[in-house]
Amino acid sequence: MGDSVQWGILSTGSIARSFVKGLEAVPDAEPVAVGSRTQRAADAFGDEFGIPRRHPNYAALANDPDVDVIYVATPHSLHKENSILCLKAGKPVLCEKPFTINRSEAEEIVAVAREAGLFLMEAMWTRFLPIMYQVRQWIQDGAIGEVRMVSADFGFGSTPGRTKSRLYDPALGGGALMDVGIYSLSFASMVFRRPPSRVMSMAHIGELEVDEQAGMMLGYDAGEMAMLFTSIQCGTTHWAHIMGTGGVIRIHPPYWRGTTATLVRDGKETVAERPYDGNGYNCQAEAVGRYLREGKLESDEIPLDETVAIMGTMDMIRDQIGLKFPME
């Protein structure tokens, strides 16, 4: 790896536009190829954004010797089929959230990149935004005492029975909790920093057979708990709290890119701003650069057995609510 990473972007959807757009502000980072299912969809992303080198299948990128490493922004089906072939041809992988379908497919992905000693992580990019920083800093100083509760939420509008969305088809493993739900349960794992012992749950699964709303409760081993929810159908207010028994930290919406939190103990308020240049996607593009240039093989914000864990705590979640994907 030279000065530059050099980024090959596996698909020519919405996500990795936003992804690219985001290498946009790391000074030390750059797309240099682009692969896809066709040559004439990879000419036209890599006419849209300046990409040199486009290839008309995802096993070309996969063995081009000019990338350093590989985001897999396909949807969420593709996700294990993907990251693998990259994996076994050799490039470290930054795999789009959710990780896989299931906890076994995320299983299989991180044997095949444990025992090739590759770099591998999930992008759940709000991790890595600088207020989570702080957030996680005000957790571990003890700023609110012993976190008790977390609550958490993420939905938006969107039309049921546009049976050409991803969101509504299950074997493209669509549904809220798959899309957005997942960065609530991310959320509850960053801050207990474990996976529930009890979980509970209800949805609307809708006529396309996906879930378009659903709720969470999960209940942790010292009795803490997180209440979440997600939806398709309706937009809800994005505010993240973390509630402890000497105050409450309040991430204020939407959560998920956000750039304000405020610590409320003893009465008093303090507020953080952390802004950031770029769309948020360039936070973990930078983590990944410096993962890489370090030699390690799995992210500190977002550890392999983590993100498991987190598929394993979804999988429970979907049993529970009657959502199986055909592929399953």
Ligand SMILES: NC(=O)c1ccc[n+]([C@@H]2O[C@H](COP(=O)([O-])OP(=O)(O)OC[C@H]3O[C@@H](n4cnc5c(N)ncnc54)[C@H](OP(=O)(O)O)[C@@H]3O)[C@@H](O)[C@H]2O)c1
The other form holds:
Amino acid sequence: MGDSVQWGILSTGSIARSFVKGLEAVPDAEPVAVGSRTQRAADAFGDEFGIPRRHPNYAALANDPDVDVIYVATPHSLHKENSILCLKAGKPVLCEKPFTINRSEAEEIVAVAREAGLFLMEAMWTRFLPIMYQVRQWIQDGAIGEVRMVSADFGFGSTPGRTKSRLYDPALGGGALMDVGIYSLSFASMVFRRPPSRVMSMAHIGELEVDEQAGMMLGYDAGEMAMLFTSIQCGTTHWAHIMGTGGVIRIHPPYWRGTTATLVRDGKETVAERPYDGNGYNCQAEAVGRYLREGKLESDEIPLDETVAIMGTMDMIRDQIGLKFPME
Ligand SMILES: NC(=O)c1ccc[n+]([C@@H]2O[C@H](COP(=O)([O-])OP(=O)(O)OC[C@H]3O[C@@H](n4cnc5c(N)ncnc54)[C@H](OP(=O)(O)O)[C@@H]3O)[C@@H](O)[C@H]2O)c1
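So that was the form predicted alone. Now I'd like the form predicted together with the named molecule, please.
Zooming out: every chain and molecule, the one shown earlier first.
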């Protein structure tokens, strides 16, 4: 790898665009190649973002010798196939959330990366925001005593009838849980550092057979709890709270791209402001660059075993709410 991390972008959809814009705020990284299902889309994306190498399929991108690492930004149902394609071509991978459709797919990708000795990470970008480092530090320092409860929600309004997107398509892993519920599940996992031992969930499955709202209660083995909800029918509060025996941490909305948190302890409030440059996706891209330079194979912020465990919790939730995808 040279001085600058040479990124390959796999697909040309909405988040691929945001990620490439984010890279503009990373000094030692550049998008050098894009791969799409069509040459036309690859060319249009390349023209828009000044990306010189444009490939008419994902395999050509995976085999591009000028690419150091590939960002996989296809719908969830394709993450396994696309990530394995890149890893088998010898490329490290940053793969969008949710990492896969289910735990067994996640295990498959991780096994391929470990076998090949290549870097792999779920693009849970929220964990790399500066405010999340402060939050983790407060927890580690015991600023709120023993952590006992978490609450978090992420929902937005959308219109099923008019939406042809992956969001309402079971074949692409649609629904609220997979799209945005994952953020709150991942947040609870970040705080408790282990999977729950009990899960209770409820959902509304809409006409298009994906969950349009879901609520989840997670229980941990020392009695800790997390209460999470998600929706694609309505906007939610986007707050996250961590409650301990000695205080509370509030992450201001939207917590998943937050810059501000308040520590409440002994009746006193301490506010931490941690703004970031760029659109936030740059924070994870910077971390990946650092890992690659250090020769690390996975991230400290979101280790692979944790990603796999989160997919396992999603499996339990989907089982309880009756959300099945046709490819399973
Ligand atoms: N981190 C975040 O904040 C964030 C935000 C939004 C989404 N995401 C995640 O990123 C992934 C992509 O989401 P998105 O909103 O960018 O989706 P999108 O706008 O629908 O784009 C997905 C892209 O994947 C490619 N693709 C390959 N096979 C496809 C198929 N059968 N149907 C549709 N597209 C296909 C297409 O690119 P080509 O035609 O060029 O091949 C398409 O443009 C999802 O897993 C989602 O959860 C993350």
